[in-house]
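Consider the single chain below, provided in structure tokens and representing the form predicted alone.
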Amino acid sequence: MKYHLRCRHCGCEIADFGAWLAQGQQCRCGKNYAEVEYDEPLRLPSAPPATPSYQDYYFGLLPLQSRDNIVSCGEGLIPIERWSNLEAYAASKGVECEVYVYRNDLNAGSGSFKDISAALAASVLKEHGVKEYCLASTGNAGVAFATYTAKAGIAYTAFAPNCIDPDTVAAIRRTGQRIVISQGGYGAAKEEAANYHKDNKVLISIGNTDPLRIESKRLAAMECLRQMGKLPTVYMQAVAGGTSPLAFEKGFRDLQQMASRGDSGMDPAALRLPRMILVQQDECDPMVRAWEKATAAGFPEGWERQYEALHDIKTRIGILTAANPGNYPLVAPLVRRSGGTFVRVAEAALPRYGKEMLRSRGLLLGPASMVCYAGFFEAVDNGLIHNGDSVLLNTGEGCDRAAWFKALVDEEK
């Protein structure tokens, strides 16, 4: 067997994704947080990619038995660009650094960072004969999974909160898949998805610790090594649930193992986990609030479990509406271990940053990506970026499904 899964709680081994799915995506101990482990030493591909599909290029590093089951739109192997305008801003504040942007908006599936997760999920589901799937989503995941399950011939239902953007609803419907819009927020949509899963025996995404999401997104670390020749010293992104930081850390651990055998081309001593700077907008910032309280209290015992759900959020950024930060107990300790922090940006200021991006780069990313972009300026202003840093901004999505944000940017003086 190429791989197996291991429960992060009790250490039990699960044979493969077929067994994992048959067990209801949980271990016998009742927990649903498992990681993929490989039965042979991992090795990075030695040749340049001959195909745009990350699943084909990194096939040896993925939990797929047959290339015949790959479901792809050519996603994943997207450019990591060096952006001089951000470097110039840092230099104007006395900080000499390199700044790279991971252009997830150029993914060929639906144009968001959810495409790599949806592609691997659809491939594994196809490999194990799954016929129907569902999940709750605020936007990007809903569209991405609709796109790839449709391509795999898997029936799919997205459950969405009442704040979902109409452009996103239209994008899901164009795939021919089904969407159910809740009368309530994201919490209500998740409850409806869970009930549908239970009542109809339909497989459901288990959310931010889903090993399929972790395993695909961890390849961002390998892509940094391939395109930048190194890992960044700072990793930044807008955060809602927090899958991507957990995934990057797993990719880092995999690279450490490869480096210890001399297989990654890197000196093990040179591998360092990047400082993770995670950004939220002030209209939905539960992780930032919890982090600020922990910092003020000196991180007392159990600090990572001290967080509160927000009940009156006013954000217009539908894909960043995770008001109950259930993944905080996993994400926050990782941020602290990395030497990083959480940053808050003003949602009302995002159109101004959008105007700056149009002026300096000639493009406009989506509002969640702009949260990360604005976070870079905030991080520089607050001394969180240092001389000699290599900063990676992991952007989320393009602006195709956010006409409202484009309008605000156009109005910006």
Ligand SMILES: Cc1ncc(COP(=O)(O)O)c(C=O)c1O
Contents of the next structure:
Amino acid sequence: MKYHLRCRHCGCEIADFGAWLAQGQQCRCGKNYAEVEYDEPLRLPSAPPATPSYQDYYFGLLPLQSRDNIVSCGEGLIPIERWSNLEAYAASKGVECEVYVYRNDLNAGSGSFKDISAALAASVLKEHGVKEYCLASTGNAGVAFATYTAKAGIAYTAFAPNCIDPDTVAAIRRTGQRIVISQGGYGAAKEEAANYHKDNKVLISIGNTDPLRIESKRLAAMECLRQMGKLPTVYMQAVAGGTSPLAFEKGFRDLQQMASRGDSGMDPAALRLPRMILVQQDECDPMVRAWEKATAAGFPEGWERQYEALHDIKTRIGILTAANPGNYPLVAPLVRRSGGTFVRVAEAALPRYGKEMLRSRGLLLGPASMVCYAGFFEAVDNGLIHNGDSVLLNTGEGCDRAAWFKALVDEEK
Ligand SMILES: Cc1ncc(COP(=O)(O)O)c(C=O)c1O
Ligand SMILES: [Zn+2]
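Could you present the same protein in the form predicted together with this ligand, rather than the form predicted alone shown above?
Once more the chain from above appears, this time first in line as the rest of the complex follows.
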């Protein structure tokens, strides 16, 4: 065997994804947070990529047995660019730093960082003979999984809230897969998906700690090494559930293991977990609120379990509407351990940042990416970026499915 899974709750070993899927994507202890472990020492590829598929390039680092099962549209090996306009802004405030942008909008599947997860998920599902899959999603994940399951010949249903963007609905329909739009919000869509899964015995995505999502997204850390020659000292992202920061930390641990064996080309002493600066927009900021309370109280015992779900959120950014931050108890301790923090940006200011990006880069990213972008300015203004930092902005989407946001940016002077 190439790998196995280990339950992060009770430590029990699960043979492979075949066993994991057969036992309902959970450990016998009832928890669904398991991590992939490899049976042989991991090694980074030494030659440059020969194909645009990250699964092909990093095959030795993935829980797939056969390359024949790879489902790819050309995702994951997207550019990490240095953005001088952001470096110039920091310099204008007295901070000399490098700023890199991980261009997930350039993923060829559906133009978001969900493509990376959906590609590996489709491959592993194909490898284990899965014929049908379903998922509740507010946007990018719905489209990405539709795209890759269609390519793998797996029937798929997306359950979406009533507020879903028409562009997203059209994108899912174009794949030929099914979409069910709920009368209610995301909570109602999740319930409908859960019922469909139970009644029809159809596999369902288990969300933020799904080992398939973590395992694929962790390769962002390896891509930093390949493209930047180092890890960043600061990792920034707009956060909803928090899968990507958890995944980056798993990638970091894998790199540490390789470095300690002398295999990553990195000095283990030089490998540091970047400070995680996670951003939410003020119209849906439950993690920022919980973090502010914990900070004010001096992080008392059990602080990470103190969070509240928000009601009546008014945000227009469909993908960043996780009003009940169920993953906070996992994500917040990671942020603290990394020396990072949570940052809030004003949603009303995002079109202004969009205009600025158009002017300085000739490019407009989607609203969820703009939350991260605006977060960089906020972080600089608040002294969170230091001289000598190298900052990675993990921007997750382009603007193709957000006509409403483009219109707001157009109106901006
Ligand atoms: C573009 C974009 N940015 C940020 C997020 C939040 O990601 P995470 O689940 O890692 O918090 C998502 C997904 O929900 C997304 O699609
Ligand atoms: Zn267990």
